[in-house]
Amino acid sequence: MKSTSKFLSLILRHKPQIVGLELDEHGWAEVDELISRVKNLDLATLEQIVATDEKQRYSFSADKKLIRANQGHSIPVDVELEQLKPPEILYHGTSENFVASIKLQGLLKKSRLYVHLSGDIETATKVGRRHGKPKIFLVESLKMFNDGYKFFRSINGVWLTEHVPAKYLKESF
């Protein structure tokens, strides 16, 4: 199941086309469609997959007619986000290899649609441990955003911006 969940992660956020699907300008996929393109899946897996995700990666329309990934794409989508002020401070995971250029660069959103934000030390730490030796840099979103940065929360609670300078990271540990 976890293969079926990173593969549907790949359609939905990077390549529906080397299944032969188009999403909409939301980011919506059609389930019937999906499921007839890729090989095992059914509606159950696939509704199991959105209900379990540890990461809540999926969102299903209220009718469950279409799905969509909540966020992450490096296709151009609108996936409805709403504006909001951010906490005073949100937190950025990632490897301790990445730390020199982050300081000098800031949070780069690279291929990705924006940069993704953590509203916990706990959960940036699971981040940054997936590309190496965990490093934590605090990023002062509400002095960002009062300076004209604008902020979004995804359905799964990931905060995304499209950019962070360097002059509003602290580095945690």
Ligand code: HQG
Given for the second form:
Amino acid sequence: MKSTSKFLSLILRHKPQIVGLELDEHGWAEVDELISRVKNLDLATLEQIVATDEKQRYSFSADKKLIRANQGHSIPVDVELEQLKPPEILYHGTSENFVASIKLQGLLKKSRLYVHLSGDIETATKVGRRHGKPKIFLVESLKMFNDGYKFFRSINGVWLTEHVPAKYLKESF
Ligand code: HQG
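Alternative state: the form predicted in complex with the ligand, after the form predicted alone:
Zooming out: every chain and molecule, the one shown earlier first.
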């Protein structure tokens, strides 16, 4: 199940073409088509993945005919993110290896559409651990917002913004 979920994330965020699928401009794929193109995937399995995924990565449309990833894309789709005033501080978990470069350039979105930020240190630490020894940056998000930067929150609670200049970053531990 976990490996199918990972594969779904690859298809719905990054490379739908590897199974010959197309996403629409809002990132939706047709459920029937997805099921027919991914080996060993049926509707019951898909429903279970959407319901139990630990980060709530996917959503069905109201009529359940379409499915999309809630965030994390590298391909340019508009998932109709909610634009919001952020809290005073958000967190970014990364690896120690990237610290010098981040202090110089700020946070870059790299291959994704946005820089991903977390609402709490625990989540940011898990994100950072994916890349190596974790390192947390505090982001002065409210200050950024007041300076005109836009913030979005995906429906699974991930905060997103296009770039965090170094002057809004503070090192945590
Ligand atoms: C780093 C996972 C050098 C950045 C997570 C990160 C998240 C820089 C890496 C979501 C840099 C990009 C996204 C700079 C940023 N110099 N390195 N100037 N600016 N970086 O995977 O934020 O499990 O694209 O710190 O939970 O790690 O996929 O982004 O380490 O929500 O659902 O460049 O992916 O969710 O890595 O993770 P990523 P991320 P899923």
